[in-house]
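There is one chain below, alone, in structure tokens, taken in the form predicted alone.
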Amino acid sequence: MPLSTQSQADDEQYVLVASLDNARNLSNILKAITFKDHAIFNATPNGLKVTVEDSKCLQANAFIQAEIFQEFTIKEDVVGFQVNLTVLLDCLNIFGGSTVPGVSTALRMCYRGYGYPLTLFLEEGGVVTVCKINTQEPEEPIDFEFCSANVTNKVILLSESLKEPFSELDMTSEVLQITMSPSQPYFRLSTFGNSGNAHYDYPKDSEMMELFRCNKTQTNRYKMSLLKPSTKALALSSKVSVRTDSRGFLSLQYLVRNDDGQICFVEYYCCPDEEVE
């Protein structure tokens, strides 16, 4: 890969260097959390965590493990910055995000540290383009305090079983109601729109249900406008874990395979609609 021939001297100045033979493996996962312009990047030796938030009610995280990259070098315990996600995606797709078999855009992403831009070297067919994107000091992400110890209900479904209902959800309904219960209806999605009420039920022994662990009946409503961005992640994923905690907070964790078959995770946290008892 021509980009890897950059001099060692160049690398010395960077606190973070991440290289991919196929830039789509990064751009696809970032598209799954793009619903606001700005994203917080946190890099550790384990990989990249990218966070996008909306009005303290919704948070999306993309986890891209270090092993996904052909090269992942970090010189500090944590490297953090904030960047315009829309601009970053435009740069990653500067060659049109080629889907031609055997043709991919190679990426080398470099960051020198606080105050410096994020530099992208993109190469396709021998042509190298350099993009520099201004960075900002990262804001502290909201801590939704969602921990496994407080999870009351959890199901894991094949994403295929949710794609059709989600595509048919009545968007005139302001909320999506989720019922999880040890007894019937087990797992139910409900909308209340102009055309009436609609329910989608999933039996606990359905072949689409990989795990069913419900301790008590919970019915919570979530603003449809907040959940809508998560459908991007659903479209890319093969499995989804749906969890609620004792407060009714919702975690949607999506398992996404990239073009090379490697696994990444996208997680959405959503607070319940406070207006509903």
Contents of the next structure:
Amino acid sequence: MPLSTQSQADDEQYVLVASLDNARNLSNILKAITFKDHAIFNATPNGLKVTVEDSKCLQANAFIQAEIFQEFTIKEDVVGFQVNLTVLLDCLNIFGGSTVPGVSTALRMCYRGYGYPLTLFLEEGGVVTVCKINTQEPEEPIDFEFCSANVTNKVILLSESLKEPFSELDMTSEVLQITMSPSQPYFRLSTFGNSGNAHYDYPKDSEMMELFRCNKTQTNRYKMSLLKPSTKALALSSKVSVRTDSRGFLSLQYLVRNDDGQICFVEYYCCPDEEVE
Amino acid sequence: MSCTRVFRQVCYLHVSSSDSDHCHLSHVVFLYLQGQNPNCRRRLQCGENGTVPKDTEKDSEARAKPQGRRKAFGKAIHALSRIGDELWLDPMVKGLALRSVNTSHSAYACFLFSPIFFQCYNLECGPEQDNQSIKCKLTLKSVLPLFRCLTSIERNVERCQISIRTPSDCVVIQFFCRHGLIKTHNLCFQESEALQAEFASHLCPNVLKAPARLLGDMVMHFPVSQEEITLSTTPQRVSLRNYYEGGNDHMRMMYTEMSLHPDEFVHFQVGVDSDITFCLKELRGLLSFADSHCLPVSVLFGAAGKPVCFFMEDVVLEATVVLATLSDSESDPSQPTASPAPTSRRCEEAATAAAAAVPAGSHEAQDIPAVMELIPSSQGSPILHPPGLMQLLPQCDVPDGLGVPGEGCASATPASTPICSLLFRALSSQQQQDHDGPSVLACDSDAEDETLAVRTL
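Next up, the form predicted together with the partner chain in place of the form predicted alone?
Shown next: the complete complex, the earlier chain at its head.
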């Protein structure tokens, strides 16, 4: 592989080197969180975490574990930088996204450290492209202080049952209301649009409901504009866990299987718009 | 041939309400469209006096394809969305009517689903409603998305329930889907005068009945952008060709014409040679519906200028589209009152219906404002204003006889005036004449705004 013939000496300069035989394993998951231009990259020996935020109310994280990469070398405990996510995705797809089976773009992502650009070596069919993307000072991601101890309600649903309702949500509604309750209606998504309101009710004993653990009846509203981008993550995922805590903060965690069947996670955190008891 | 209703039976299906929160409703209509459910409920038929006879197999045909019903209902909504922006829902004893009309009142469609189309059809009138059925008007923008993906409805929806509640003025459409998911849509409606176009089908000199798919196959040859087509009929042949306004750009047009021999039709009756031009776009929805149901389509029409009616029916439903046609006038339409419609030379003279729907008695002709163009009708119908004015006529001469030439028009203009409009009869009650209520003949935007304003106060 041409990429592996990069001299070992070069590697000495990089604090982070990550290689993938199939760049789609990274680009697909990043598409699930691309609703803003800029993303914060945070690499640790465990893997890569990419964060995108919106107006201090919404945060999306994509986790790609070190095991997913064919090579993952990190020289420091934490390596962080910020790049333009749209540009990064364009580079990852620079060969045009081939659909021929067996043909994939190989990726070698290298970062020399603070002040240096992110270097991508992309190869397909013997052709190598080198992309250098400017990096910025990473912002500190918001800590939503969402911890398991404060979770009041949790359900795990198969994504298949949510995909259609999410795609047909009434966009004239400013909010998406989520009701979780140990009694009827158990799990309900509601919209309030121009022509009326709509409710999607999921019973707790449905085959689509893998886990149902609701202790308290809670109804919270979230801005539709913030949650609508999560539809992309939903489309990629096979399962989603929906949790709310005592403050009404929402956590959506999506289990995504990549092309090779490996598991990655995408999560969304969202502040409530207003609390409705 | 008249527009007879072919329902062999009218079923009053009584279902005990299982939802406690329905008990306060003064007027409730329950309609169930059942899907492929192995636990298909046995339907009970209730006589007028409330007795419950044994279950019958009379409508086995209706039960044969329950899975097609939701799709058919959705397709009707799609077809109506091609006509206008609003949907009138009219639950009646004889069935549920879905109607729409376009803004210039030159196209009207009605889909009537008999009670046996539904798994359950329940009309309940509260005491204050008397015998009046409710008439509600929804925007198609709010209804169409619910039925947009028909294949998904077929696959996922086990049951569709539509209920109309008057105190809260909302239509509730519920989809009971696979895996227990229930989608509930509460749509607010405006109470509105019912809408129904009058069409004297038995007065039409020309009646063609085309076998299923014939018309659909013919119009397929016209480009999607084709606005209007001309149907020419002689006793020897029927032809369809595209129609272009104005004399310009002759050289850049592609003319398409196709002819059919009378033998191609199931029924062929040509009383008068005619060339009628009407809007194709509005018809396509109905033809698509007919194609998917393999239903023959009847075309009823007369000379140019009179409306054309496309009609199809089967045991459980009937669908009608009435379109305005251009008049004979070839001259430049120097119409004093401009019409808002882009195809401004729409014209039609509506014939009053002597069908059963016409209430007894006639009204006194009111003074018709002089600014309006009046075109005499050989059918005796009163003339309405051109679409541009959209004035509400409180009362008009409505003879309930057959073809009595009406002299109720204050003035007449030569028949060459191209603009006229479709005559609508708004039913203020079920075939009952209000003692002093004016019969609304055209729902015009102004009145609707007033209604809306009143309602929001």
